[in-house]
Structure formats: C-alpha cells, structure tokens
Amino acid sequence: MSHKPFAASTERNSLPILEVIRREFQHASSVLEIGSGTGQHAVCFGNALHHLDWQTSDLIENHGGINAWLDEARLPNVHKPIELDVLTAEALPQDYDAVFSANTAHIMSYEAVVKMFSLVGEALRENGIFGLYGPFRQRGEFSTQSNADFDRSLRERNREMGIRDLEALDKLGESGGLVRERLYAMPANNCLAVWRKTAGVSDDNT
C-alpha cells in the first residue's frame, strides 16, 4: 500500500471529471485511458461505472504504480495496463466506445499530440466519444494568468511541451473524423473537451 503513487491533483480533480463522463460515457461500454499515469483515475471511474470496461495504458515505467491500485481495488471491469507510447505505437490494439485522457496533451511535444488524436481518431468506434481533460487556451487566449504562468513554466523545463491551442486540437481531431460537441468548465482552470467520431469518414485522408 506504501508503494502506491498518489497525485493530489488527481484526488481533487476525479469527482468533478467523473460527473461529465457518467454523462458522456453513459451508452459506452469499452474505454482506453491513454496515460493512466498513477491509476487513481481508472480505480474511481471503474468503481462507479460498473459498466464500463476500462483499458489503462501507459508507459512501461508508470505501469508498477498503477497495478498497485488496481491490485488494492480488484476491480473487474478496470484492466492492468497495457505499454502505449503514443509516438510509436502503429495503431491501439481494438476498437473502443471511448477514449479518455487527463493532464496528458500539455506535457507531450505537439508530435505526440498529432499522434495521439489521429490514433483516437483511427480507435473510435462510429459514434465513439473522446474526453481529453486539461488546460487549453482558446483561440489563441489563456483564460487565466495563472494558466499562462504554468504555460511559461513548461516551456521553460522542455521547449517541446506547452498548453495547446483548442482550436488548434480541433482541426487534429478533424482528419479522424472528429468533431468537438462540447468543452466543461473545470476546477483550476482546467476544462474537460468532449470529440464524437462522426459517421461516414474515410480513411483516406488525402
């Protein structure tokens, strides 16, 4: 139990994020979390949705702190974590109803993030939801002071890194045939953006 990673942050945040994907998740019944980070959400979310199926994932090094909630929690429907590296990966190993990710698209370099939404976008099931929780500037704006601080910060650690530009997310999520439906307002200046796989996309993106 000692050996269990725990993030504040993620302690705070998991309520509030779960009250938006009861919601948006409510006619899914497979889910990836990409960067399943310490597992703190994967246990809360599974706890409370029975009846989703939920995927952690993440690099090979998280995957011990993880497996130490999920053994703690023994939940059925929350599975160990599978090696993801959005930058290598070929593709996600199945389709999905839903793909989740929290505090992730901030700290990858933009490469990472193109990666990412174009294998969401190949992963999602028609109809398919993804919720990507963080902090987002809009069209070009921070909402806050305190955002374009943590903005300079990053940036300062790894020029790779970097709150991105949502509007910037949304034309990504458009070569996959997603289109943004919704953006919820969070706690700490943080927002919860909600992409539907639209119907009727081709695969051939040129």
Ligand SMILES: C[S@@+](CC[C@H](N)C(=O)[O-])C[C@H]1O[C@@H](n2cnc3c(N)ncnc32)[C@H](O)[C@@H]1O
The other form holds:
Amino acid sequence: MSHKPFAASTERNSLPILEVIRREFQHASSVLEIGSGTGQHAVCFGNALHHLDWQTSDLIENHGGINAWLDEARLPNVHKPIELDVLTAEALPQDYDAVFSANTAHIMSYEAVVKMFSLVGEALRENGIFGLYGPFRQRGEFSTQSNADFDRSLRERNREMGIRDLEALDKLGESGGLVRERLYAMPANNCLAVWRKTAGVSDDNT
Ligand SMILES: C[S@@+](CC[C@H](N)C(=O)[O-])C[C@H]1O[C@@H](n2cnc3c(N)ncnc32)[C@H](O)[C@@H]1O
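Can you give me the structure for the form predicted in complex with this ligand, which would complement the form predicted on its own we have just seen?
After this comes the whole thing, all chains and molecules, with the earlier chain placed first.
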C-alpha cells in the first residue's frame, strides 16, 4: 500500500468544515471535490455523511496519496480520484448536487479560479451548492495581519498564487448563476463561502 500523506492543517479543520457541510449538503447526493489533496477531507466527510456520494479529484500527482487513504478507509460512498485540472478541463464529467473545494483558490492561478467557477456553474444542478473553504479578502482587506503575511509569502513563492477577493469570486459566479448565500467564519482566519446555483436566465422568448 502506498504512503498516506498527512496534512496537520487538514486534520485540524476537518471537523469544523464537517459541521458546515453537514448542514449545507443535507439535501445533496452527488458531490464533486476539487483538489482533494491528501484525501483526508474525503475520508472524514464520506465517513460521517453516508448520504453523500463523494467523488474525489485532483491533478494526477496527488492520486497515489488519495488512493492510499481511500484503500484503507474502504468507504463505499467515496470514489477514487478522477484527473481534474480545472485550468485545462473542458467540462466536469457529469452534473452534481454539490461541489466542495478547500484551500485551492489561493494555490491555483487566478486564470484557473475563473475557470473553476465557470465549470462549477455549468455542472451544478439547479439549487446545487458550491462550498469553497480557505482564506479570503473582503472589500479589499485581509481579515488579519497573518493572512496578509500568508498572501505575501504565497506571492513570493509563485506570483500566480494569492488570497482572492470574495467579491471578485461572487462576480465570477454570476455568469454561471451562482449566488452567494452564506459565509461561515472558520477557525484560523479562514471562511467557508457557500454559493447556490439559481435558475439560469432564459434567452428564449417563445
Ligand atoms: C493546499 S492543497 C489543498 C488540498 C486539500 N483540499 C486540503 O484542503 O487539504 C491545494 C490543492 O489544489 C490542487 N490544485 C492546484 N491547482 C489545481 C488545478 N488547476 N486544478 C485542480 N486542482 C488544483 C492541488 O493539486 C492541491 O491538491
């Protein structure tokens, strides 16, 4: 069996996130996770929420680690990762009731974030939910000095990375019918933003 990667921050934030998605995904069945990373979230959430059919995904280099967690957990409702790079994907493989992603928007390029919102808007069913966890700026401000320092360190590492403005993400969601419904304050200066897919604007006048 391959080595199970472990992220201490993912371990710490799993239960607080679980309590939010327990409520937000209560009417969902099919869920796509974008950027499953180590696979820890998928195992924690799939184990606690049996009504969810949880599809993991990530860039191919993370599949070995995700599979190591899934092979050990053997959860019938959590599925082996599909290869998904939101920047290059033309579409998501199917429609979903919910999409979840954690700590991805500040890691991928802004171009990829734009693409992620477009793919999610297309693939979510009406009334579907997109839950995005991570640090955000609001009204152009960092919530804390530590988030500002984190943003600087990300941009020094790679100029394409950086903490995103929540209002800019709201704008990205608009064209796909995503409207932000809630914003949960989470531990360690993070938030969980929840957008709902509303009925599309019809251009059919007949
Ligand atoms: C900081 S890790 C977060 C992993 C996990 N969600 C968590 O919270 O522990 C960022 C994740 O984003 C994924 N990622 C980066 N660029 C991506 C892209 N263009 N498409 C899909 N996933 C991407 C990485 O492979 C990685 O798994």
